[in-house]
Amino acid sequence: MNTPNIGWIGLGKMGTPMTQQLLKSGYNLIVYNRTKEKEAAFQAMGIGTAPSPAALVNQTDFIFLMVTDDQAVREIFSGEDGLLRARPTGKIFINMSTVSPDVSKEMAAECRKYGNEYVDAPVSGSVKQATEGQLVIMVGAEEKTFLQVKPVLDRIGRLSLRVGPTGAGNTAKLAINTLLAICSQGLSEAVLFAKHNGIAVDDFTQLLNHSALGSPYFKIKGDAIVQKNFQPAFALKHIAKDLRLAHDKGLTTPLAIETYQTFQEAEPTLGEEDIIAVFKSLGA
């Protein structure tokens, strides 16, 4: 295949920096976003925009999605002026959203009715990694399809790994985000234990960062706790959603269940804040 024309749907905190990696790599790009104000910066750069997913699909070869949830995915594919309403053929749809394995299998079946391929390719990493092209991408797809899209994925992330057929990428992402939630709650509980027993929070996090348990994630989120900075890099409502998806797929182990319950209880009041705002919900 010659250099593909790329369509991109979803210009949020992650989608926008991901598109910049493709633009820097010289790909032709057409974008669509439900909230049209987010398209303005692309129009200012001379990047094409589409009035609907159906209009976008007819002008592109690979169509990427980076949206919020299963409902948004179904609407983009099957809603009025959705991707499949255009009856496309020979397209590859790459869904980089964190959604359920079930919705990926459902959409893949619908895509194949018209002779298209579907790839689930969620990412590990946040805005910083998206901006630097350092995301980790876990892929569910047929091997042949994966090899077709891998050169593009490699422009977005530092690792693109096929882990199985349709839905496998989503399953891997739910497993990673389960651990992310457990680590966030574990860090919060350790800080609180130290604080309640007379250890200054900044002293504790400094010790942690220099210990065998030190990690980039614990440093970033430990600093956020010290600075009381809960502006969302990854909103708590999103991890709560991901834990629900994992729970629906059989998440039953003890730590995961406790963490699942903590984040569900925190979401109504702290959902718009960062994931580490779970610290506040635990009695900070």
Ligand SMILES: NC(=O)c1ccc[n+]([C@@H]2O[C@H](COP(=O)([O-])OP(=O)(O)OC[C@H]3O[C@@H](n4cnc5c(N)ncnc54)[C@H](OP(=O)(O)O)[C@@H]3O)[C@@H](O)[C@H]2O)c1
Contents of the next structure:
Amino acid sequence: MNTPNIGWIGLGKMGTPMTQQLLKSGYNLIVYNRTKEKEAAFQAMGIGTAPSPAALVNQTDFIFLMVTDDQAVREIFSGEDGLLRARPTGKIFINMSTVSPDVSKEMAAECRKYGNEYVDAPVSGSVKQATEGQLVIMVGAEEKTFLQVKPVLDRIGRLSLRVGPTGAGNTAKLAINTLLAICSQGLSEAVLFAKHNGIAVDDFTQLLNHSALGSPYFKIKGDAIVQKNFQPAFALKHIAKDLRLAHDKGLTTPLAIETYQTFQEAEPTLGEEDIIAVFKSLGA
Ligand SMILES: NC(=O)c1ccc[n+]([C@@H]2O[C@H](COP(=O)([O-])OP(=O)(O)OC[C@H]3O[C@@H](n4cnc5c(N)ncnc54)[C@H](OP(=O)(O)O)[C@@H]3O)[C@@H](O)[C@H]2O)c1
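Since the one above is the form predicted alone, can you give the form predicted in complex with this ligand too?
Let's see the whole complex now, leading with the same chain.
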């Protein structure tokens, strides 16, 4: 295939910087976002926009989705002006959203009815990594389809790895995000224990960063706790959603269950804040 034309659906916190990597690499893009204001910056750059997913699909070869959840994915594929309403054929749909393996299997079956392929390709990393093209991408797809889309994925991330057939990327992502939630809660509990026993929070995070446990994640989120900065890079409501998906798929081991409960309880009040706002829910 010559250079594919790319359709991009979802210009949120992640989708927007991810498109910038593709634009920098010279790909032609047409974008769609449900809330039209988010398309304005693209229009100002002379990039094509589409009024609906259905209107975008037949002008493009690879169609990416980076949207919230299972419901959004179902609406975008099967809704009134959804992708499949346009009866596309020969397209590859690449869903990078964090969703359930089940919705990927369902959408893949729908796509194949008309001779299209579906790839689940969720990402690890947040806005910073998306902006720098440094995401880690876990892929569920047939090997042949993966190899077709890999050159594009390699512009978005520093690693794209196929881990199995449809849904396997989503399963890997749920495993990673469960660990992310456990680490966020663990960091919060350790900081609170130290604080309640008279240790300054910035002294504690400095020690942690220089210890064998020091890591980029603990550094970023430790700094956020010190600065009381809970602006969302990764909204707490999204990790609560991911823990629900993992729970529904049978992840009920002790730490996973504890963390699942903590985040479900925190979501109604702290859902729009960052994942590390869990610190506040634990008695900060
Ligand atoms: N933020 C992170 O650090 C991070 C990291 C890794 C993975 N993820 C995952 O990446 C995905 C996107 O996250 P984000 O942080 O970019 O979220 P976000 O900023 O909230 O953006 C969500 C996007 O989904 C669209 N959307 C939601 N429901 C829709 C529907 N029913 N129909 C059409 N579009 C719909 C939104 O459109 P509107 O503008 O109209 O609302 C927006 O474009 C999520 O699955 C998240 O779990 C996020």
